[in-house]
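There is one chain below, alone, in structure tokens, taken in the form predicted alone.
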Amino acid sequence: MYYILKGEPTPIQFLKGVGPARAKAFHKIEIFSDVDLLFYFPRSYINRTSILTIKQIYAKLLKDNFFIQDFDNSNVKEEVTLLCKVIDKKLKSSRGNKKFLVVTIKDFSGDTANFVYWQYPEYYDKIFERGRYYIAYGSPELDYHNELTFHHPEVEKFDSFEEIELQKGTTLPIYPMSSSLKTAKINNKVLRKIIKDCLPQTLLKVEDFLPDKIILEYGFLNIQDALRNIHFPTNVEEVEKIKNKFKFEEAFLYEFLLIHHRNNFQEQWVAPIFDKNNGFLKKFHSTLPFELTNDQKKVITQIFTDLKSGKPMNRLLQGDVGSGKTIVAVFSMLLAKINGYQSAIMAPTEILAEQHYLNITNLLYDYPISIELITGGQPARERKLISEKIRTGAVDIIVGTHALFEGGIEFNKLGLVIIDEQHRFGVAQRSKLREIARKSLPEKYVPHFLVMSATPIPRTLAMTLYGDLDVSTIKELPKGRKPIVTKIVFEENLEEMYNFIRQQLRAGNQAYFVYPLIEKSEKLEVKSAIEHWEILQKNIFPEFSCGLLHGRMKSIEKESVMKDFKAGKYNILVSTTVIEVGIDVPNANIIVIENSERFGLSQLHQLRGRVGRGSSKSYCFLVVNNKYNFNKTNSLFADTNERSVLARLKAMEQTTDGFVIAEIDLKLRGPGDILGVQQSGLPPFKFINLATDGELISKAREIANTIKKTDPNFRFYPKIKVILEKFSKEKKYFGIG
């Protein structure tokens, strides 16, 4: 944690009210001492003014949720506190014979509401007693009967002690309650008492690591006052400001460690110097059949500066779908070739690798440059011949999939590694390719690294995930690229959409239909590719040819289908999301995304990028269930998730800017969902919210940079040195190794 330890921590079991059994429960949530307990912060607070009546909560819901104003507040589930009496409870069964508990409660005004527990209903049935008073805190919703409902609220019995405290104006902290704490009979009342008893002595054991100057400049409390007030605040409105102190410290240390790690890497290793330019690049530039955008020119300059420096380039190139990242990569690879080095570009799928190979080959057709393709699906004999050419240095540019680092290939002076759609590769895969490349270079040398992403990453995420990389961005689209018209289509309007698509197909265009599932599911009311491929072919578009593509097909089958679609053998391609990263089909100008509510914004945007690559006006139709059409249904009955769906889809209608969409997606879904399972680089932050704390992270990064440059030996910041040494011993702190 972010403090300097002045005294010896007391094991948690020796605190008053804990003991061996309860200590085990604390251990499960990584609380081992009294000092650890200091940093187990409340998630909310209750006081006399924060307790609402059912009428007030109901009025608040109507006011805040009747219409969706914008995407910023559409997914915020505000927690409220309610003092109530249990008047009834019933165990019920759903249609699927699943039990759930409904607890009917009444406030002091006589109004009623319901608590609903879908998980562990029998357990909660024992918790509640009819006629007993409880304090409840949770997120309210209006159900389909327009009744106020709380799903799984947290509750504790209300007794005379709480009544006296609240009457005195005391603010009571509400802590997160894990299952292990509940099992050990530790509720909020018990935990408050344990913390309150140990707080005075434990506070003396910690001190700030940041210098007083920074603490005063930002108006932060010292660590003792901050911890005291975050547990038992005299003014709840000051809590957010106190939390900012801990967020800032967490951000500062993370950024400092990134800078430290990066400096060490650059001091430890050198990279090839690409400083020769014999006029070849100028000639290549002059023969391009298109004009480079200003963004492309700027990024090429940034990359060339890195490649000439002798320091390892570690650069992220992010640009929206179709922004022209590939040509930037080609310029970089040509500079490597001029200086006598090989380049490799790795793509996540064989079909994308082949597209890169064909595009690069076409661009360099008139030049004496050898380009080869390596994929897992190649015949062994062909691959062996290519591998031998690579080993001897007869190949200048190698394009491939993960087969580049899995097939025992030996490179010959591989000086530049480019990874496309980098989020599709795990950290270990990228490291393995770097290590293989390093073996082809002199001792102490590593290759230059350029990672590319067509998934725009919000600035805060880019700073955090790729803080040890320089970031280049292409926002400007090539001239002539037409914006894609995006429309929400409710299922009741499908026939109108089909008629429009029919007209486009008759005009010689092609269409994608994307489904979330491969096969029909009995558990999910979601459309599937295989089922609807048959429906589209037989019932809706019998006069046109429909192809089918999904993830269970063999690589060779998928490639064959995509090639046939590109060649025009199919008018319609029915697919799952395997086309999210796929080859360009300029003739395809329509994409229909069924059950679009099941996709995140960034994924919808990636899918939309499959069209808009030709001269025809392009369209993206987001098909969604009629229940989301709040113009025709009573929006009082729409829950928060339903409103969030419509907000997401409306954002897609309103902008085609991938960076704007990425920011919205971050706010609505959080960073983990945006990056997906493959991207394992998210730091385990305790306090920072990547969706909202961008400004604070930027400031922390700026100060960390300044201190590292002006005082690298920590003469004026000895406490920072102490805490950094502590973290360095814990090697993979924040995931930085």
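Let's see the other form, the form predicted in complex with ligand ADP, since the form predicted alone is already up.
There are no partners or other molecules in what follows, just the one chain.
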């Protein structure tokens, strides 16, 4: 945590009200001492004004429902607090013979609602007693009978003591409850007491690391007041301000470490200098079948500047699907070649690697440049031959999948490494490739690194996640691209859609049909590619030909299907999400996504990017079950999940700008879900919310930069030095170092 210790922490076990058994429960959530406990913050607060009646909750839900199109409203799952009396409870069995508990409650005005528990129903059965009062917090929903329901609300018995506290106008903290705490019989009431008891002593043990100057300038509270108020605020409004202090500190330290890390890296390593640039690139440029967009030219210049500098390039190239990143990669690889270096481009799937290989080979057909492909599906003998050529330096450009670093390949002066669709790779995979490349270079040298991504990352995320990368962005799409018309299609309207598609196919266009599953599943009510490929071919489009593509096919089969589709042998390609990344067939102008509710926004956007690449107007149809047609089914019945599905699909209808979509996705799902925390190396922030704290992060970054520049030895800011030393002792922080 972000403080300087000035007193000895007390092990949690010895705090009043804890003891050995409860201490274990605290250890499970990484709380080992009283000081740790002070940094276990409430997730919300209750006071007299925040408790709602059932009538008020109904009113709120109805109002929110009217805002269903408002995908900017991130409070899809807002929590409410309710005081209630249990009037009945029943353990029931579902059709699948799964037990669940239904608790019927009443509030003071006599209205009723239900609590439903699917997990540990027996455990909860014991918690509830008929006739007793409880305080509950959770997200309300309306069930199919239009009754107010809470799924798994958190509850506590409510006693007269707390009632008196609330009457007096006290604000009570609600802490996040882990299952380990619950099993050790630590509920909110208990936790409040433990914290209240140790607070005065423990506050004396911590000290701010931020310089007083900054604390004053930003009007932050000092650490003692901040901690006291976050647990027991006198008014809830001030809590946000206090949280900002901790967020700021977190961002500041994170940014500081990033800058530090980056400086170190650049001091330790050099990279090859690509300063030769003969007439060759000019000639290549002039023979391209299209004019580069201004953004493409701009990013090529940025990349070339890096490549000439002798400092290792570490750059993210982001650009929406179809913005033309590949050609930028090709220019960079050619520059490497001219300067006598190999380059490699890695793609996440074999299909994509093969496509890059074909594209690049075609583009460079007239030039004496050797390009090879490395994938896992290759016969061993072929691989061996190619590896040998790579080792001796007879190959200039190597295209591949992760087989590039798994096959024991020895490169020869690999000076530039490019990773396409980089979010598909883990941090570890990237650094492995870097390591292998390093071995092919002289000592102290590392290759230049270019990572490319078509998943536009919201500005804050990019800044945080790739704080040690320079970012180049292509916003402009190539000329002549027509916008993609996107429509939600409810299943009852499929026939109409089929008719439209028939017309389009007759006019010579092609279509994709995408399904979430490969094969029919017994368990899930989700459509599958194999099953529907048959139905589409036999019953719906008998006069057209349908190809089938999915991840379980051999790579030669996949390749030949793709080739045939590209060559126009199939009118329709039925597929799973294997076509999600990079596939490029300009003549395909329709994409139908079945069970579109099962895909995240960014994934839908990626899939949609398969069309809109040619000159005809393109269409994306998002097929969903009729139950999402709230205009017809009555939106009152929609649960939060259903509502957020519709919000996603509506967002798709309303914009094709990948950056806007990414922002919405970030709000709807949060950063962890978008990137996959493990995969992305997303920093494990405790306080920062990447979806909303962009401005604060920028500010912190600015200040960190200034301090690093003006006072590198911390003469004026000795406390920052202390906390950084504490960090380095505790190994990695935020995954840096």
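Small disclaimer: the values here were computed from a predicted structure and weren't measured. Residue numbers count along the first chain shown, from 1. By rigid core we mean the largest C-alpha set that fits within 1.5 Å across both forms.
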Cys198 C-alpha shift between these two forms of 2 Å or more, rigid core reference: no
